[in-house]
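Next up: a single chain in structure tokens, the form predicted alone.
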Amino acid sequence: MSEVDPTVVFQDAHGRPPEWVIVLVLAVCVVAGAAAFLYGTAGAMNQRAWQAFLVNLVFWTGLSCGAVLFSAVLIITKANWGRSLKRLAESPVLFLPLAFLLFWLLFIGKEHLFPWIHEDLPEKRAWLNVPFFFIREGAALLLLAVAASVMVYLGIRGDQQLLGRKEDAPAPPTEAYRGATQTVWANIYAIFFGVLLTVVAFDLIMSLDPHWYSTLFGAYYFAGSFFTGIAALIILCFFAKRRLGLSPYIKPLHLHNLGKLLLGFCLITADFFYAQFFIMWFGNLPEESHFVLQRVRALPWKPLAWTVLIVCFALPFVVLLSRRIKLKHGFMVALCLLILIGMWLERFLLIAPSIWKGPQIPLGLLELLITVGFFGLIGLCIVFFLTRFPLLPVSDPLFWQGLKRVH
């Protein structure tokens, strides 16, 4: 490596101690959105608690898994533009054991969740049991953790070793490099991604409204969670540019590839959006269309439709056009900031309707300190993570080609 000196690499590697003021702000942001959910769960406002509860799961957990998914994605591709970073991308996979932990306390609220435990469906019984449905649920849940975790696990073991050695400059690795176990759990990862998060998004979402159903929307969640971890990713490059010292790691062309990634799962999720809709409105069978037909067409839900589909999908499109606009750091964070909240409001329209029946949305301060709330517990992850794990995933050769071709 002529322009890239490997002992500045190593040392840049190693991770970063806690700014202490971001994790007490981040655990003031846990324990006060902890106090609402309480407060709300134990008063007249139980309903919207869950609700809210239950909308953060699925938003915090999608976004997580799909940052996850772009390390396993350079790996599975090989890729070395991106293993700068993997680190970045895999961090928020603490928070999936916690997902899993969070998920059982639906099993408290889920009377005030599942119609389908009110109504008699014999021809969904087999189906749409407590049971089952919390053994099925808790189960793609535990997998997508252990698999996730697996396969972070198995990268930074190198970065640890390698980082660990007594010698003051450990050479860069040149052997050939045998990451084939990790591969193997990156292809089971990605499998899971998809075949799991089917599960959870019919089980989570589309098993509140028992008589609709669509066969695509398993896709269209899985696509809108890779969607929403690029997004992140790139909120969390430009932390680790001004917080981190990987500014010599986080080039134009990184940037770049990340605002096509992004463009490009704009498109994806908007079209799967559309061929449920479009299948929807020329059948026009009652059982499908009313899903719809409620959230775009009828108070008070029709604003809000609008609203996600300005922010999620037609502004990013005219902004990530430019070629220019992907290379200005701060204004795609102001973008992916706008793109999370809207596809936050994405997931709320999706759940919201199917459970409050009140004249207005219920969206308050109770919703807000609860989704405070899982930020703070994601944010506490990321930070634990990015402070006690190597930073740069030295031991892989691939990340060193990687440097030459950004250098």
The other form holds:
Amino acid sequence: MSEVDPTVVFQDAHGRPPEWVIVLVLAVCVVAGAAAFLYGTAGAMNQRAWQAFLVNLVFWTGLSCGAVLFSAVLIITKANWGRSLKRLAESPVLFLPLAFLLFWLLFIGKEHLFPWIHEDLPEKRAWLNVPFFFIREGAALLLLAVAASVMVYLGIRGDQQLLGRKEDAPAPPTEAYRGATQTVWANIYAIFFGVLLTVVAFDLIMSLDPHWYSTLFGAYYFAGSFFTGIAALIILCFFAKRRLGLSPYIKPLHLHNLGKLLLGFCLITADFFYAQFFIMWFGNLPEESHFVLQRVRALPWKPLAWTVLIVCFALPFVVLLSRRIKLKHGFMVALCLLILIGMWLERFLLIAPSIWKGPQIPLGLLELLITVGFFGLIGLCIVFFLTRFPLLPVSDPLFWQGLKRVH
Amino acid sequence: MSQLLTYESIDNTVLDTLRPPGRQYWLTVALLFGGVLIGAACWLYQILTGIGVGGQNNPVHWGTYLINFVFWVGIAHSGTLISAILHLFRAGWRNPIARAAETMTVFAVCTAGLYPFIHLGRVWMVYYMLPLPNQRTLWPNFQSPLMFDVVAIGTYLTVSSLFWYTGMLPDLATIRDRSQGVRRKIFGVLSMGWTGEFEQWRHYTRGYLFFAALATPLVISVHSVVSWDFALSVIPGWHTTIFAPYFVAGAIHSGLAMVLTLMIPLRKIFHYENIITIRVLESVAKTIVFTGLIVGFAYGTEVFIAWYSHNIVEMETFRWRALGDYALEYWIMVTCNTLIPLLFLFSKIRTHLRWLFIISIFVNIGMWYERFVIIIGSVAHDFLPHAWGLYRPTLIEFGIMLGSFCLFFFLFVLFVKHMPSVAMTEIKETLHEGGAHVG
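Right, the form predicted alone is done, so what does the form predicted together with its partner chain look like?
Entire complex below, previous chain first.
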């Protein structure tokens, strides 16, 4: 049991300047992605480029929202164990306003993506029409970005004030936990997360096959998003320990708990998948089962469906049962990377078969480069956030409580 | 607001509840037993006369018997949430109410388990459900969700009883050590030779953790299977993918409300104010807001998808639910389950005992009506207008329902006066951390 020295904590919270090599690499990724996207949309591969863009938008938006939700859940449940990870979890928040902006690009590509624009579907015109579609999706993404940013900002503001004071011996806040406004915003964000990501899932994924519908689909998407968010957080922790000097704050306890959460949400996502699949399989109604059959029984998608099932659910489930593996950070990072790739393919599997009519799975260099571009973008957001803002929530009394518990 | 707890004060408070009860207690027990007898008499009458004495008929074959079955299975769920899931989450506030909630689970599953029997025309043939080798060449249909249900409920009852009893062992030993005579002997047998050795504690804590870890997926699967009794059909309003998670959340919603309904009087009568603090009840209330929001989300999604699907049968089902013959029941469900619990967002309301109690009753009522709306509404008004029909429970069904409620409370009342209704061990375990129950 070593005592926590506030001075050291305050110093660590200041963070470090960005490493320009990393920024440069990420910027190159963005440029490569943008170039590939422009090349794709301009040429004969425009369908593939738009499709890959949509998959990435849906995947990375979900991941960012999921990671930020981790912080919101800590705030709502007044949990103190994970408070030192709060900033890391919040770091993808800057991607959300970008996602809102990127979404509007879909307006240009809408003809390539949404079949209901051409199809004669008068009975669904009230919901699936271009102006209303873009207004409500734009509103959904904007509200998500605003709620997340306000919640994050309320936490950062206190830290910056505390760090800004020029005192010789800074002291942790002594008053009881006072995050009432932040708690309110965390609750609002969590509700938005459920409701608005459902709207996003229904519109950006479900409507690509306008005859198909499933009530659980929204919940399946946001549960999976939280799953990817936790996986991303575990990877971020790995880099934060090495590059940001946060190793005194990320202990085996955190890894163990994150591993348990990852296992939990692996199971929940799998459960939602199964709950959805089983009902359709058992009911065997043509308007429902065609969606499943196309992906699970028909070529070229069948092998991909099995890959996703194994990589996202079966493998992590078996591996994560072990406590020892949860504590091996390097191994966990590898597993999380695998999960993220798997979940990307899962989003791809939800989207592409609805609109892609070619004989082969459209996965190639173009898709890879566009994905790399999105990765670079979110990477830059994270680097910017972690170098500009305090790394530790020093104004949060529960953070100090958590430190005492861990040390 | 409360005095600090010590090992001794915990023991004394809990052991005080086991003193010989007064006349009022036995009067309550007698009244409840009277209710059980009424239910039993109604069932006997139904067995002798035939299943037709209930209101179930074409097209609604599943009436209050199924409603109550699902209702009681649902009540059972929060017990496992509190004892197992929140144990895995290390949520300290669960400790003071874990025992009572777990007890509620066991008795609620027992009560629920009676209904499939009650619903059988020839109850003495119930063993047909079991996959026993036989000469009648009858074999259960393993593709039927009703068969899944027999397995799910059977497993659930077994696991939750074992979990409940395992958790009670150290407490039973405490009572044994502090009593004399026959009672000492009885508790000696019940505590299975617990001595509190290091080895025993080691096995106990491991066992408890494993039970918790295994009970968690089990509890989710049980109500998923219950939901599939409906969702695996193609009946409009039943056949929908959200059913499994929605039923699980609804089950926990109703069960948490029942926890409040039971805990608030228990706390008052047994002077548990220092152990079951207002913060514990507040946490339950907050969780009710969460489950209420999930349930509300499911209501909304179902209506939206029915409209979005543009499937005329789905659309008519949901229009009729909200505006048709059972509109009143539908709106009771929506109001009591999602709108009224939102009052718990105000900390004044969720820290006020009277409000907590009243709202918990409303949620109980709402969840009963939810099952009514789902089970009755969908078959009463399915594909063919020619086959539509309404259902009304008969007096016999009400009698049996009264009996089941009385049975549940009868068992619970007997338990709390003869067994430790608060897990002394678990509160002592977290005492040094200043757990949630202090302050």
